[in-house]
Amino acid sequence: MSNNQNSAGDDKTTGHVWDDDLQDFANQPPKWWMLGLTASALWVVIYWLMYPAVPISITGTHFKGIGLPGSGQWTAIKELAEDQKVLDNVRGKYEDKLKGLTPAAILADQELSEYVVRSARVLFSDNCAACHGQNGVGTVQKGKFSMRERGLMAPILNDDDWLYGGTIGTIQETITGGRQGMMVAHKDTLSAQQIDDVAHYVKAFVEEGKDKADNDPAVAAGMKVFMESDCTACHGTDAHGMQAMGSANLTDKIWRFDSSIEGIKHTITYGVNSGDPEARVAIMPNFGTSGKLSETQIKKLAVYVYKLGGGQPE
């Protein structure tokens, strides 16, 4: 494009005129950018026959490409197959391995358990992660979640508070069969000022310690709720709570639903599990009985939440 007045000798032009000063030279591209445009054209010809290209609605197909010369036809399924041989390959006899060994075998094993540790990351983030956070630090409910359902979504693992117990074994146990603890409603057996009362003594307990709880005239009838009515035969007189039975400590400040007085009192209420609407609910599903995962996975699944810095010795 040129102005008109400026237009040099007999050079050609489209005949297009803008404006009555500009017109347009019919100058061919330079050479470079021919060849350039001719072999991006037969680069497209050549790219289209060696892979596989769009579909043909005649016969309701796609051509698959030829493929790389020796290769034959490529496709992503393949390519994603050779990636995953070389990844078997180096993997293989830590595999091996691992299939004869128990979880604590594997933990005495520092090569081995540093193995597990690294693959056993992914199976984490798919299987765990959504209740028990990413590095188990767990899963806050807040916001829009009702009074039922506050709290941690599942307990912390890179803790040393464990409710079923924290040593290898328990945890392998524990990711096998799954876990489902129940906690009575006490609606019906406390009325709503022992609620109260036996609430407060909690609170007082957990915050304060046993020695401010059992000597303060303010929680002194929760006290004595808690120590007469079946609250002590979950929690133990020094409300330390049971593995067995996987009843919570309640004197570690660590809380699994909401810890405020009205939290607390909801959770003695109703309870947990305990198939009254309004029970907090708290369900570990099972990854072994029902298949989810194999063994070996579930042996890498244990070692790393042991190892994630809570595991406790046998």
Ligand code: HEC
The other form holds:
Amino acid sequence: MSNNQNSAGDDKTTGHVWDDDLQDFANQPPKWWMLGLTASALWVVIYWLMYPAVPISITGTHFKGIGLPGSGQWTAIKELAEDQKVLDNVRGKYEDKLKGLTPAAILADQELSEYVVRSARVLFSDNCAACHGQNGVGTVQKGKFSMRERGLMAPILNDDDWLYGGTIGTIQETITGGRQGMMVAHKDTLSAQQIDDVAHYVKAFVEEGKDKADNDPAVAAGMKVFMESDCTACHGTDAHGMQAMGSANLTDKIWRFDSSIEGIKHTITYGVNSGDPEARVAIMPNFGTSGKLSETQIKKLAVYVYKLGGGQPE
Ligand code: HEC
Ligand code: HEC
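With the form predicted alone done, generate the form predicted together with ligand HEC in the same format.
Let's see the whole complex now, leading with the same chain.
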């Protein structure tokens, strides 16, 4: 197309010509580009010498690098420790404050309690979630080895139903000292018929409400057992339970253990933490006196559990 055979002017070409007028120039790249290329090649060598870049060695240990000016040989662990230090400085001002405060005072401080909840989330996952479920939602599992069937299920913590109480002080006490509700076995003190009767009476609380159950002739025999044996001593005549001993409220719809008639009979027959091999087991480990968690960690967890949704004012 073009007739200009000298389009390359004085510039050198490679001599290749395509399509009559397409030629390859043989120019040097710009100087700045060549400098950049040389500098990066040099940098590769310097970088390679500074850092532990060669995984094998004839001397028995890998090449550790000659290190960085001022801070010596680089290792991932050193870098982590330095990052951690920066993080600790941020946390430090909160952590110092926490030491001198009660959980109630922490709750009253918006900024501090936000920090505490964030930092306690990990503590809860590590120490509590195995039994209480992530975020305290419980571990209701179906199947042969479910915690509920074995009676090991720990209570749900994000509701406002409390065995021992949901004030911040009580929660702190629970985590510090652990809890172990105790219900005696009744296999030697009540007949099978009495156990069956009282189980139907308890079941009727939930199905019809306690007031109706009290006047329901179908469960009158069970009511007599409840009132005349030892049930009221721990669960109260109103069957609401007593937080001082963690005896369950039997009139709410919240069940710790199997709520079928067979399940309720099992609880009454063998008890809870009664020492009977068939007993329901419900043990909240102690985290304070055992030294598993520090006082500050327990304060954080108390605030966290309180804020899961069911916390009650003092
Ligand atoms: C080995 C299982 C287990 C672990 C781990 C565990 N708990 Fe518990 N927790 C229980 C059981 C079981 C109960 C109920 C005790 C009872 O019935 O007497 C309970 C009860 C509680 C209660 C009282 C609830 C109420 O209704 O009054 C709180 C609060 C609590 N746990 C918080 C925690 C926190 C926080 C942690 C972690 C630091 C934790 N638990 C770790 C099993 C566990
Ligand atoms: C020594 C005190 C004590 C006596 C006596 C007692 N209980 Fe209990 N009972 C408890 C405690 C404590 C719990 C809760 C255990 C837990 O959740 O950790 C409980 C739990 C229960 C539960 C299970 C509730 C659930 O949520 O699964 C039933 C049902 C029950 N009791 C019925 C009875 C009946 C009926 C009697 C009388 C025959 C009786 N109890 C006598 C202390 C007692």
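Heads up, when I say rigid core I mean the largest set of C-alphas that superpose within 1.5 Å between the two forms. Residue numbers count along the first chain shown, from 1. Since the model is a prediction, treat every value here as computed from it, not as a measurement.
C-alpha of Gln23 off by 2 Å or more between the two forms on rigid core
Passes the 2 Å threshold, so yes.
For Ala244, does the CA position differ by 2 Å or more between the two forms when the superposition is done on the rigid core?
After core superposition, the C-alpha of Ala244 moves less than 2 Å between the two forms.
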